[in-house]
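Read the single chain below, which is given as structure tokens and is the form predicted on its own.
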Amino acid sequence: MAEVLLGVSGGIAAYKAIDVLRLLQKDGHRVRVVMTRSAQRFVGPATFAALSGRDVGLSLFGDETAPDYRHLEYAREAEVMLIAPATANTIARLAHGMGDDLLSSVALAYPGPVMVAPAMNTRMWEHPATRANLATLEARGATIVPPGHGVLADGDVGAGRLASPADIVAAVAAHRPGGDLFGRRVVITAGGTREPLDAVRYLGNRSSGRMGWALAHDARNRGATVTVLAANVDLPRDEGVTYHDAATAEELGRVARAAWNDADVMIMCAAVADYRPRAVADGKIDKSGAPELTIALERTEDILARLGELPRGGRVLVGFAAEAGEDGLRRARDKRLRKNADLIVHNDISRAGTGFGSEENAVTLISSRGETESGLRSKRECARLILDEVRGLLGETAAE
């Protein structure tokens, strides 16, 4: 996680910086806030101090009896500098290298990645001076998080609304070089496939997709470029993650194979049906006069095994094994070898409060590096453990 320096400048959107702060903290980042004098007219610094648990930078000058170098101290501590909202005035001062307050002085002293989230009236946003100033910042390496379109504070409708806090935080994750998965391409399958019986019925499973979603969220926060192949998942989708829907085992296998060549890590978290109906009925199967129904099933493709047969090329392949008890753990160990996976995540479905649809999990990580038991944890915490192991495996492949 990163040390984020959050600069807040003086616009009505300053209140949204509170949500940006909370989302950054939710993702595990430490945040220090620096405010311009104008920003303090919209949100009191006590709010940011209470939420961040740290003093808020307000003035370039501290105690008049002693020298003050907080702009240098803040610049040394930060791993990412984020200015949200960034007014037209603040953008102009940054573009022209001014350092007449604490925020602009820190920006001059800070050598790392700078992210700017503009917020202003549409006419100010479209003014040639603002466009030129933004182009200058981009040419220097700053990342611009573009504003949205909608109703503005003065009642106008147009571009200039501050990007959503979720979009801003996702941009921080995607552009943070300090993340241990920065530059890596991670593909994750999630959810459960559904194999149609007729036009309205299907064979399916109870997978909710929560574990795959947690993995995607953490991988994004660690700087990876994340793609999720979603099999029938009804959960909110993270900003900064690319999603492709694949309802059946056949569809999921096809998109997984297509994603393989561009992936550094392939995590097969989805619960894929082992069997599907040999024939799919047209329309709806009529149950009248038929006390029993026999359905012929056929095996689906073993996607994990198929990927395990492909040239590895330094990629890390992760599979999941939902099994029960000690026999299940033994089968999970065997599964890693049979399917040529680098890591198998054993999920003990016999344990109360874990498994499909739950908020918690208890997993055992099985790889060439050994075995690690998680104990009962939230799926977010399990995701971090899994990606820690993936990072170690990536290091091993890089050293070969």
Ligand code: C5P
Given for the second form:
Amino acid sequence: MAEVLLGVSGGIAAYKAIDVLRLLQKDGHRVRVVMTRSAQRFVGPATFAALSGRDVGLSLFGDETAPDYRHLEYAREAEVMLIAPATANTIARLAHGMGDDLLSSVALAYPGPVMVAPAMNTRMWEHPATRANLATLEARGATIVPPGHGVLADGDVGAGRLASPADIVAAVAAHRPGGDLFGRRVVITAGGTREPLDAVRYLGNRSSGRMGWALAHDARNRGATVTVLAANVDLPRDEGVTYHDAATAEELGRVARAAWNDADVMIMCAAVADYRPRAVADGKIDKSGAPELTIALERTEDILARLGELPRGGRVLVGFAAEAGEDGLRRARDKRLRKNADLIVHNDISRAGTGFGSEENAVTLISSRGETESGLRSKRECARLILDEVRGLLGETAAE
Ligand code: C5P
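Switching conditions: you have the form predicted on its own, so give me the form predicted in complex with ligand C5P.
Below is the whole assembly, all chains and molecules, this chain first.
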């Protein structure tokens, strides 16, 4: 979670900076807003002050009877400096190192590379001066979050529309070297497999994919390169995360094994069928025959156990244990040893309001480092705890 300085410059897209601010906060970042003079003509500073809960930087000069170094203070406190929207004028002033207002002065005093999300009319975007200024910023290490194509405020159609707030916030996560999983490749299975009985029916389970989605979101925000192997999940997908779909246990096993080589962390969050119909009927099974139907099932491969047998090579392997009742914790401890996982996340599915399909969970993390109970929390907070433990385990493997 970072301290983000959000610079807002004066284009009609300035109102979208409100969404950028909200999404940054949702990801746990603290945000300080600095506005240029013309931005203040589009959105009132009071909006940003109320939403950020902090003073909004408007001018280099405050009370002229006292010394004022706010541009230096803001630059010092910021871990990420993001300008969204960045107008052609603001980009030009940054490229030329000007310091004629608060935002440009903070940028001069800020030691790291800035992130810039441009928004302007297509002709301004394509102007050689803008191209050259952006090239200058990029050469200095700035990250440009490219604008999208579409209908612009003035009715023109073309490039120049501010990237979506979700894309901008994903770029902040991806380019933040301070994230504690930066450079780590994290693979997460999510959802629940479906094993076909015939052309229209399947054996499935109630897993929604929410826990896996929350893990992917948090891992991305901590700077990891995240791949999700999704088994039948119907949830909105995050920017900056790669998704592969795998419907059955067999398909999921195949993509998980393929992902192993390039992974630093494998989190097997999906609910995988233990049995599948031995034969898949052609068409639709007909009910006009006998009053009972018996379907022969065969075991599927235990993907987690299979990966647990491979040379570990510094990877961290995480499994889940959804267990009911008193003895569940003991079974989860056994599972960690039997499947040779580094961490098992136990959740008691007999407890109301947690686990499959719900927004909340209560987990116990069982690893070589000991056991931690989360208590009832949102899945997003559980994800954070799980990844804190993964981070600790990665530290141990690196130290070996
Ligand atoms: O033994 P159990 O099914 O309770 O183990 C759950 C853990 O094992 C989960 O991490 C799940 O993703 C994984 N699993 C698997 N392949 C299976 C069954 C479960 O990888 N066929």
